[in-house]
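Quick heads-up: it's one chain on its own, the form predicted on its own, in structure tokens.
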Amino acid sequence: MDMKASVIGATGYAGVELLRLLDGHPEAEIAVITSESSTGEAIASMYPHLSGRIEKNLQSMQELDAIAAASDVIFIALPHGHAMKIGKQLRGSKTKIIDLGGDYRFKDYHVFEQWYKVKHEDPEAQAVYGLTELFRDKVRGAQLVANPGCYTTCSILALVPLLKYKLIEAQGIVIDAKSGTTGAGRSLKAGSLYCSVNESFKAYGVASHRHTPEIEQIYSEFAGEDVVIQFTPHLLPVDRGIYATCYAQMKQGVTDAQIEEAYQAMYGDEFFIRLRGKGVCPELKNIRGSNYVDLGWQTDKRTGRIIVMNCIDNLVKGAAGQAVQNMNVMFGIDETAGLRQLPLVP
């Protein structure tokens, strides 16, 4: 089987990491590669490690018809507010749709706009929530995925088996997440520039960060009730790389032994997840390069809390990865084709 796989947006980090694990996918080939900022340019001329391998040339989407008909499957790497015109123009197509972007991840769109600002113009659109470990069987029938966030992924991934057992209490949730600055996106920002971060660690978006809502639909869902979180997102000094403290106040009774069955039950054969186990603290240098996803955890008696550290690579599993694997539900072959690589360490 041979799909052709398109990109829309290939110039950003997450394009341009999709175009690392599609080269590598055994049954998939890049169709179409579009830029509207560097239409016309060899995209190995822009990232000269694609050298020899991806020599395509940058179109416009503005055919956008025409890329659909030589394309199985686009994905749409673009910053939010595109994906919801392109979702809506190629409504009724054979092409299926995978969305990086955070236009079609709310069942409300009216959330999207309160959050980010901006009119939901395909308001309409039956899209399915990418996070294949918990929506597998949604996603195999899906004609439009949206990707979920690299912090949404990473958290939601922590707490989800202790809220849909009743483990933890469903309000007072704190997450403390950091992130790798390619998560800023590659467009520039005075706040992403070396000098700002180098040897510097700083919070952002504190009591409004976008992914905030898109964690506490999730995590409502499986816990049968409204959850509402604190998030606060940082900015770490490193490349890649989600890292998420989550801390929860756990139910009366519940024991260690309540907690691992309860991860073992929900990802105990999940290629992607690596149950590391209590008192374990995972490390972002074990996850680099990878879609695999280290969880530990450990219990606190005195307080009655349980703290779950959580870390991805935010541009594999956060993004293109799992886009990817997405990709390989929908289209019912192996889920893992083209995403076994062990991560990078040292």
Given for the second form:
Protein chains: 4
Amino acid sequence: MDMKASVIGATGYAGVELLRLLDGHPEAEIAVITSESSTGEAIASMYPHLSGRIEKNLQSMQELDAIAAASDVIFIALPHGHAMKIGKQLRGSKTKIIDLGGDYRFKDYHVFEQWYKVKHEDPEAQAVYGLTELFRDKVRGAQLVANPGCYTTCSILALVPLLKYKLIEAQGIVIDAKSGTTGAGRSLKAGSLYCSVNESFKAYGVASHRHTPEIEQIYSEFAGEDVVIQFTPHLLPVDRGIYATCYAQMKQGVTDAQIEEAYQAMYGDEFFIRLRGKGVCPELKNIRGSNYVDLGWQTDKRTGRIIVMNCIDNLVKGAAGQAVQNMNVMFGIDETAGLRQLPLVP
Amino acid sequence: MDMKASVIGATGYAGVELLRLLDGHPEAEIAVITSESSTGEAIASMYPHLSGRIEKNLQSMQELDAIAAASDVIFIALPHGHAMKIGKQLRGSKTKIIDLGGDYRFKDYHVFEQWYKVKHEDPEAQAVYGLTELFRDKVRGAQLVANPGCYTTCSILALVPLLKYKLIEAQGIVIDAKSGTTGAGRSLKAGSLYCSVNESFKAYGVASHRHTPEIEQIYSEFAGEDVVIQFTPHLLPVDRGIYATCYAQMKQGVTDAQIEEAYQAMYGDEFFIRLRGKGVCPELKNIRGSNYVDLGWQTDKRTGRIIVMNCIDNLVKGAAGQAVQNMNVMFGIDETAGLRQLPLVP
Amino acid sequence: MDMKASVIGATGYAGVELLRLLDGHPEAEIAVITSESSTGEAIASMYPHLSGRIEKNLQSMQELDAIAAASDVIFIALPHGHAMKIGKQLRGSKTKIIDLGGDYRFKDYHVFEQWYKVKHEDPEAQAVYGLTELFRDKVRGAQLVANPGCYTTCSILALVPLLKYKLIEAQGIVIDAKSGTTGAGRSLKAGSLYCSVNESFKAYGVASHRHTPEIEQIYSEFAGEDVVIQFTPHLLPVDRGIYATCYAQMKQGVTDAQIEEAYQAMYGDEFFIRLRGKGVCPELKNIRGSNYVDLGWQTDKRTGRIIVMNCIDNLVKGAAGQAVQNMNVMFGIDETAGLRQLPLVP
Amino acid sequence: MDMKASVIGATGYAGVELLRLLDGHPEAEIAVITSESSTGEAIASMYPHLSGRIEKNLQSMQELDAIAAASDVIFIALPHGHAMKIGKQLRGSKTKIIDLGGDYRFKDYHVFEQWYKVKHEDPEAQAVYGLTELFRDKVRGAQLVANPGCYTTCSILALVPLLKYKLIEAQGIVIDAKSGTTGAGRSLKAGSLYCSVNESFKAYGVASHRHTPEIEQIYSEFAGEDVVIQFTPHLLPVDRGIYATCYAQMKQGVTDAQIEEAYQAMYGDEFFIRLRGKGVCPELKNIRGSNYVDLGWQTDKRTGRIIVMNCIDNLVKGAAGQAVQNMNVMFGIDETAGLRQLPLVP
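Given the form predicted on its own, state the structure of the form predicted together with a further copy of the same chain.
Every chain and every other molecule in the complex is listed next, the one we just looked at coming first.
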């Protein structure tokens, strides 16, 4: 019998991507979908690509307990600050929760409060950080999963093997990341207009983006020491995708073979991580619409650095896809269920 | 047991889209893939988005009989002029053939010769025209299916109900169609460079495009009289999609209700055709990556015309998707198998 | 001494394009720029591409008489409904007015009221319709010029020679037009977001767009009979440009030579109109950023139709460029002054 | 009387951009234009946006001495390896030469040979490196100017003030740069097709791009010590533009005020460099089609780094525009002549 999955905040880009993936999932069915700003409206009238397939009306999330009762799992796809209220209210419920926002991503809730400038209302929650490939065992038993951010997933996966096996210096890391425009969300801002983004490119949130401490937290965990990084996001004129170009100083004497081994050791058996190997630059389009992670790298003898290039679809592996992957793990089914679509190329 | 499907000409855009769809098909498996220009190469090295999923080398199609013996169905995704040789050679074989090119689309092979400027080498072939929704019964028993063109599928589906039910004049039809750039193929031409297409738009093949007689053939069949149309293709700066804006004079006294009924009568039960109804303009993005056909229409009292707007993904419903749909029908399995992916939005 | 030019409504796309062109104009200087929503703000902080060049603050247009006193010419780049108030207030002033909106474009103000659903407040105004190539002599002596719409300029120029010389039937004309996204303006709508427009395409305003009667008015004038057209606008995923594909029935016996002669007779000496001739499809990019009009055509023996393809930059020849061209004519200076920039290709 | 300017290699993107700028130059006229692959053809038939303006046929460059005799200045817009032959042949001629390729950019020709894998045929040439803002005085008297590369101009201008005033460490610099697709040139490669570039993004030439030593050469000169950098280029899905995100370690105790002063000291009076100041991220679109350089920066207390974001139009300030700027300086006319066009926004 299918799992009943509800989506709180179904009209944002991550929410609607969840609907796309859940619709194609062989063992899930969509239960309740909510939107506070469009309560009562048909999702297919807002998103006509869903017509004839997802013919449901949006509900309010006010009746949270009833929604939980009707659901095996609830996905929360809201701006930060909301999930902690929902998580608190549903504590002890048998419904599993996967939050796509920032509320539960930090071990130390003070870090959240410092970077998000909001008081945490559910600091005692026991959430598991849902970067599936790294924390699969914990996700398996989790009641509450904090799904990682999009830049975060891409950046973390890029360098964790090198930190874990101590092949790079833990300090001096620079991550220059570029995101498709769905990453800016669906709210109406002049900067998100077609004529603002098209034929343009820019950095933003330099030295202040909230995904920074999230990346540092996991890097530090694997490095066994505090890691401070330089993280710079940019806005790309494409719909989807994150491309992270990561710079790190190699430790003395590290060989290409050691690097390749580190990646193989951690990711060699991972379905969704495709190791392109040395000298290969992955391309954003080759992962579009899929849950794949395409990773390549190059070393530079002149500088002693390794440059790791990693890319994902921000709405799939960077949000809804990884959320479904976590759901699969939490419910003990095939981790790739509903996520085997090949990238849409061209 | 899975059907064995081979793709002759697997490296063009239509070929590689076939691979994407066949990979996700629950009852098919890819047998042989060929390319004369890249024989021996791994398809995943040309198209890295297939890595880890379709790890096959491209073969030559010279060993055609062996390929046929290893295949339940062969898709031909070559430029026109090749399929007729293959079809002729495999006549009598038990392997079914679906040709995505123009060779077998015309009842009268002289029309082919006139518009394609090539002598037909297999004029006695008994091919079925594979516009599935219109010719499903014939497709079911077919050995050789001529898959329709992309502009053609979009244009034909737009007006056939109105012609069949005699709601519009058969003469005076204008079809102004726009295609994504995959429609121009993957060959290296200055006009297909990014900097030529991006931020641009143009008509081409005005009054001479080869899809014209194909549309007229089916229009005439349903209208019961010879139909001559004005067809103008344009190149859109998007990867995928066909958008046809179709203009026809309504017969005296025709009502909106009759129009809606005609569409419902022919398409009301079709899974892949979504009737948006009067006053709705479909959008290209809402069908991207899917086998859907989104159709809307408007009438104009001032001119007595109906304007029908229809759109499809040229690589899916306009090529590989419809080919798989035909395969499903030919083999008696669920017509939507492998084709239920929702559009990729945004 | 330079003409003093003011722009009422300087922050929309047409307004800011006026600033770009006036800045490069050898005989004009920018006097006052206004915006009611951003009064007091520096234009260069809203539009950083103007930094170091146009360092002015936006004023309110409330002090209209003072603005007029400081200006030789006022451009009005506001939504319809405002210019008629300004025009009325400034009647008798020595300041010339060029309105880029719809208020003064119709000979019969009832047509305006019918299509724009607003009461006209200045019906006695004597405005000249500023399609420069067609009405240059009237523009020369005008005090108040109604600058044509973008779709309008493109569509009118395409067919007027054929109507004037009676080479096409006046009835049955279909104009299938496509506009870049600046045509949708800078207001915040979900449909104008990057992720809505990118990789998409759609018709809108079918059988109801307000540029329809404007085109018909001029067609009728040149045809010497009432012309009713079918006009369908579409939204293109590019920043700039209008492409009109125009379909008309040729009169019996009309030759290619007659068509070419008609175009040469009317446009042969026009600096901004480039006649590409028979069989040539113009491309949008080739006029980008310029005041050029690129026109090509094809005939179809099978249908007896001529297809005229015409394109302009909607912000230049379709708005600000033509406005400056009209200013040049009104002030008796070189008509091409400030407008000789070549298109930006690629 | 106008300067006579010839363009050797007029059909590439840089060549045709030179034509655009020279056409609009008040004191230059185009003399000879050449192309070996299209000798005899009209430039306006290859590039229809030039129709009616630049009606010249392409010549061969074989008659080099005659071309030189007819020219006050020759621009060379060819792939590397050709200019050194032309330069050698024209040594002693009174015609000035501006080379847009790599041949003459290196003080030490061995560096050229090492990175370009070609033997230098004119190692004794006395070329001036034409980054105008930095070497204006030398350009003034030069006979042969080596116009800098696009990535190079953008990267050099970003950090030179900080190196000169010793505000950053000379080692550990990382430049993550992104280029529009015109940067890949007009040759026919699968990777330059619309459907390859659109909706994609990728790094290339990692740790091996030829602009690396060119940047290092000038950095070292201003730093007074050998500088080795990490330089990574990427391909952006836009026509034009270079965006360089530059990372450097600030020296102990350096203040924001010192940084601002360094930029003001070097660039405060420069017409084409717009200092956006601290905390501002420039946007690519805001310099499109212009010779402007838009520079912003941010510091990060957590890491001690400064991040400088700099952008230019690769075809203008990164190629043809700077070439014309150099020409202006060499001939002692207003440095901004022909280069005052505002960016095309949107």
